[in-house]
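What follows is one chain in structure tokens, specifically the form predicted on its own.
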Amino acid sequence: MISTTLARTNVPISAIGLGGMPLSIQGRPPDDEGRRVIHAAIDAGVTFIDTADVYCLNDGDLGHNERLIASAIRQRRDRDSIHIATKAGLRRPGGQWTRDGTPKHIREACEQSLRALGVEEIWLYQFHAPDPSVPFEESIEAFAELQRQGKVLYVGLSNVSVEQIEQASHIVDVRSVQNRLSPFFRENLDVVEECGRRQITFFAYSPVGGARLAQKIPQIPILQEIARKHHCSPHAAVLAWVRAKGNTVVPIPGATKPEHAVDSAKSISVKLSAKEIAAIDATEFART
């Protein structure tokens, strides 16, 4: 596995991560083949993990993928080099997703985070999503404020514009951004090129464009193409494509089978050329 540096620290982590939240919501594995999809990822290379409090079904299986991921490591030799990052902003009233921005929110569900994963410190701490109804500062500054007592070590953003960012800047180190990004969902190359100005660590979810869409991958032309040339699947080669989309993207697909998370690992060897990256760019990406 090809490793990166976490944006502005000399902190290695796998160029390819696992997104955790496909173990946890509805129609998750069981946890024992949960635990054994993480294991995969592990040990084909994956030193980075995201997940999240409100990776569950509801607001009472809060914390579910935090205790999953750390029950998974917690035996493993090379858990010192294993990196998790989570968040908070959103809750789970019966099953839906909900923001919630509130510094009260932040500081409650740090506490909640810190107990699932069993540490003193979380490594990496994402503000989930803005809420319309809490000023953005007010959010951030939780963030801010948690770090500075030492129960975060970096802060991160998810689902922010590049205005966010400029704002968050001003309060906290932003050490990543946590943004959708997929040939089937573009809308944040803006957000991908600010990232690699500022050398932010920009980390893509859903980069196979989501449960539904990526069962549509094997049948697009030009992927079978690529994947033909590079002996790879359709599916490494769209990871190949995100990666290409700027220097400090990190892609982190989710996987419920070991299998598919190897096969996201082994895509970091895939080098697409110029021609390659742009027929996929001129490639029209049905969502329907």
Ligand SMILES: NC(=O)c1ccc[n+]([C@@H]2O[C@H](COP(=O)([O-])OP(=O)(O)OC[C@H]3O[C@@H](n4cnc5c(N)ncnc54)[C@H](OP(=O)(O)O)[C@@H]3O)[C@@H](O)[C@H]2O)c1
Given for the second form:
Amino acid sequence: MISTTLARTNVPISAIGLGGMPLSIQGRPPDDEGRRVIHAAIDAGVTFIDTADVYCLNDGDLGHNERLIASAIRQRRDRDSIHIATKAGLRRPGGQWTRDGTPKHIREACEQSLRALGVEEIWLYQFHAPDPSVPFEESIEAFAELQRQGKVLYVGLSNVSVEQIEQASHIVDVRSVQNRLSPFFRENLDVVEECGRRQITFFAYSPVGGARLAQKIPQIPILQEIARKHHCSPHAAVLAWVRAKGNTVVPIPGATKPEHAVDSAKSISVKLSAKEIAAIDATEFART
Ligand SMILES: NC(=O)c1ccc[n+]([C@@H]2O[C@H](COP(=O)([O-])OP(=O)(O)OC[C@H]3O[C@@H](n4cnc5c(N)ncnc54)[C@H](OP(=O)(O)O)[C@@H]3O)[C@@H](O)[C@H]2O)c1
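Can I have the other form now, the form predicted in complex with the named molecule, not the form predicted on its own?
Let us now look at the entire complex, which starts with that chain.
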């Protein structure tokens, strides 16, 4: 697997990560199967895994994904080379997704994530999403404080605009931004560009469009054509397009099947020509 580094560090991470969410939300596989997916991804070269406290069924199940990943990693000899990023800033009351960017919640969530991951310091702690009812700077200051206390090594953002990256950068050294990016959803290309300019790692979430749209990919003619040429899957062609969008982009595809995790990891060897990238750019990817 080709490696990159987390922004402005010399810490190597695989240029394709694994998104843990589908292993813990509704429709998740049994935990043993989830661990098989994690092992398959790591065996295929993945050394970066994204999770969140709220990747679970509801507020009675918080930390499910963090515990699952930690339990898989503990079994491995190469565990020191695996980097796990988690998040705070959301809640799951009754299974709903709600925002809570209060410093109190972020501090409490951090303690729970430290326990769930079984670590003394979170490697990369990401603010999951700005909360409109809490001043953005107050939430970011809570992350900065956790970093000063040594509970968090690096800080990242998620679901943010270019303006919010600028605001946060006055308070904390922003190492990563995690926003959505796929041929179906291109609304964050300005953020990708800004991350390249600032040397901030851009983690592309839902890079194959998310669970529903990912199933449409094999039927899209331009992807079939590119996949045939590169002897890869149409999903791998999409991941290659996502990577081509910026020099700090690291896609974090999710999977519930080991073979999908392996296929995504292998997509690292696919390099699209400028003509192929332009052809995908010019194609409308229907979301219906
Ligand atoms: N920060 C945020 O607000 C936010 C929001 C959403 C997601 N995320 C993060 O981003 C990660 C990825 O997003 P996502 O899970 O929503 O969407 P995704 O990665 O675009 O799609 C995941 C789905 O695509 C399928 N898939 C992936 N790679 C494939 C391949 N090579 N071949 C065939 N099928 C493939 C998987 O199918 P199977 O299930 O059949 O294996 C899975 O159901 C999440 O796990 C999470 O870590 C973050």
